[in-house]
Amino acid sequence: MTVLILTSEEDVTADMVVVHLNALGVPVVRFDPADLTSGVALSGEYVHGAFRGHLSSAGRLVSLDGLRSVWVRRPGAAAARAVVPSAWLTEESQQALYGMLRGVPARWMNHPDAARRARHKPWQLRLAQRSGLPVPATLITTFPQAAREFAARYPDLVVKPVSGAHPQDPPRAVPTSRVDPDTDFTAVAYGPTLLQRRVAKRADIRLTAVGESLLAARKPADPDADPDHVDVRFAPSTGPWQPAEVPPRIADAVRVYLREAELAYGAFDFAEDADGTWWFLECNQSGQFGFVEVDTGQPISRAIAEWLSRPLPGERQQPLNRTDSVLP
């Protein structure tokens, strides 16, 4: 049974979840659906009550019937690389590929339904707090009075984008930034505004969800960095990030969104302020790891790979190429 991996070439975090696979002896194939009619081919054959389907990338042939998991990482747009590119072919190729995968029985992290609702930050905030996590009182806006009533209730604000693109995708990435106590909140009125009270932290906390293992990473506030920039992902480095006990209340209610967003993988960020609380801010369904593995050697690549690796119900085990035991 193979592992189907879909993410860009350039993907080095997917490369260190695949160094895994390969020492656990799992086939492993992975492409960018941007490909799509240029270097990777599918088909589906649908006769008397029974589906065929394939997939050709590199040069191999895998039988979808094959597939133990997907991992949905970070794939470019069907067909975005074709000779010639067009939003139909686009489109026919998203119809073609992800219709297939959804018809067969393989797991998924994550699921491409799920990953989609799991995006809209409104929903994860509401999520959040159903879950039992600590979220900051926030509203989003496009009326100008709504926001000057919010500010006046807390006077301490940041804004930040309602969509939370990564700072590696310009021109669409914002950091969260402080409000200034002057703002009058007119342009409100122009396109939703979020607006959050802002935690006053200690500590920025990252916590990546694999299954049921929670791998939480710590990276105290700099007491001397300028009190305007709050968007870690965009302040300079004060120090790397360390290994965190995930307190047993935030585990529970971690656990509880995953199973109802129905997230197989999960990166939260959580602020933490001067009593120890974890704030929640966002989950993102596909964030990354790399740079909190190499900072704390926590396995998370590792946790990935045997995820991805577990057998299907009714599949028979087979004997992994390590002595320890397959996370759970």
Contents of the next structure:
2 protein chains.
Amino acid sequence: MTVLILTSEEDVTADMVVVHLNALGVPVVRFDPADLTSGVALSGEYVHGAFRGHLSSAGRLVSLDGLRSVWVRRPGAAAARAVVPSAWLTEESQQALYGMLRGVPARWMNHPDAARRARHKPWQLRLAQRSGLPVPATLITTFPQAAREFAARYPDLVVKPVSGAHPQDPPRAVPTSRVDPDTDFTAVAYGPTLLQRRVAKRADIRLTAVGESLLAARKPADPDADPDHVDVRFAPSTGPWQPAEVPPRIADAVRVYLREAELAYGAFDFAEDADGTWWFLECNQSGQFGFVEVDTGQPISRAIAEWLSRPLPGERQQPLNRTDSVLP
Amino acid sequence: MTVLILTSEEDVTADMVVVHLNALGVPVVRFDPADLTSGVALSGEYVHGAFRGHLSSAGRLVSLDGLRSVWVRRPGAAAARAVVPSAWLTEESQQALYGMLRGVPARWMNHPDAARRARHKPWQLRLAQRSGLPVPATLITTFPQAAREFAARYPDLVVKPVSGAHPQDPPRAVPTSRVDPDTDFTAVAYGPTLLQRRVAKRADIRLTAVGESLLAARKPADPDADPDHVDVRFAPSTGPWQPAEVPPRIADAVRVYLREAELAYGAFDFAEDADGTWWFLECNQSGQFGFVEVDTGQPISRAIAEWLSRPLPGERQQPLNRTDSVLP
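Please supply the coordinates for the form predicted together with a further copy of the same chain, as a counterpart to the form predicted on its own shown previously.
Now the full complex is given, and it begins with the chain already shown.
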């Protein structure tokens, strides 16, 4: 049984996981869907009520029935590097590849449907509330009056995009910024605006969830930092990430979140306040983890390799660390 | 409890359903997400573990908690008709609207995740097989040799797109066409190709499923028709659609399909062969039904209105056909 990794060619984070998969003796096929029709080929046959499918990449042929798991890491758009690329060819190739893969019993990290749903920030906030995670008071609105009333109740606010990255090519991260209390909210009518109570944080928390395994890292906030620098992605570093204990209530809530979201992997961002409360900011279902592993030494890539290697329900388990097996 | 309909302004099929909803005395809010920020407004507040959301359209304000169901008919891209439209504004508005709606307990026809998945033709074919529907032998491939071998086994073939409509603006339907037995399949390597055994059909079948209700219509094939005209959408009409009985085994299989696909609505296309077998061609989760209702008199729009009107689980049922009720 093979692990399929869909990602771009230059992905050192995927390389880290492949090293562990190799050590476990698990066969791996890795390719970028962008290479479909130029290096990567697929075929699926529906005859007499049965389906038989194959993928070929770099001269290796793998049966879709033989897939144990699919890791959707950072795949390119299907057939984007074809000899004559087009929106039509990408759509056809995307449908052919993912349409076939959706029909096989492999386990997904993460399933495309769960991944897509998980990107909705308003849905994330609601699920976090329901899962029992503390969520800073938040408003998403196109009503200027609603924004004004919210700012009166919560004078210390930040504004951030509803959807994440700006869709230019390459996508541009829009920083979270503080909102001046005297802001004129009239322009809110022209586009949905996300306002959130600013958490006066003493640390940033990154919690990486891989199946049931939760690994948290913490980075203290710089006490001398300009309070206008609220976005950790754009703030000067205050030192490396350090491993952190996950409070049991947070662990329970995160597991509820992942189960409801049907996610096998999630990178949670929290802001830790002066009382030690972890405030949920977001969960990125494809968040990077390499920088945390490098700083903390936490075995995230190994946890991912182990999750991807797990046998399917009903599959006869074979010793995973034996590469010299003569069994078929 | 209100029914929310997301569709374009000029949608006479939606009008048919609204007439029935009005007759049932069910409150309806209908708008096009394209009008977000210019006529349609939204707001959602996440405070103290709870969510309160509102939509406003044409001066009417509706609470998201008060939504009974959401009918995703033919909505435009969010904020497409804003004063200054942009890809960024559409993405922000799409996320805000659907992200909030995904968090409320309303019933969906169809849920965006189920709708998206259901568009994958390769997945449809596999699910149809598993559900027990007869599926014509089909190959989807980028291997010329696989195409040649398939054509040798099934010399009477059609070719059709994997993904449906060509993504131009407006989208263009690509007709299903016969494949000459002497075809050179070399070009298959340049894009996934769907080849299917041609069903020598004596009739086209359109089965419209609304919840548990299945309504089938049949149109006999023209016996004098050119056998190269395989696509009913482009063939000259042979007369109106007629109501047809659904064979019990097909009904069972279609219900399995809908349950597995998590679809509340589906328009199934079958080809009926000389033995009376219904061969599954596709299920369009947003297929039109107005033309069938007009030809056959089948109460499809009423079935949709009734499905949308059903109370949520746990909701206190109120008499639906009373508009003079003094209850709140």
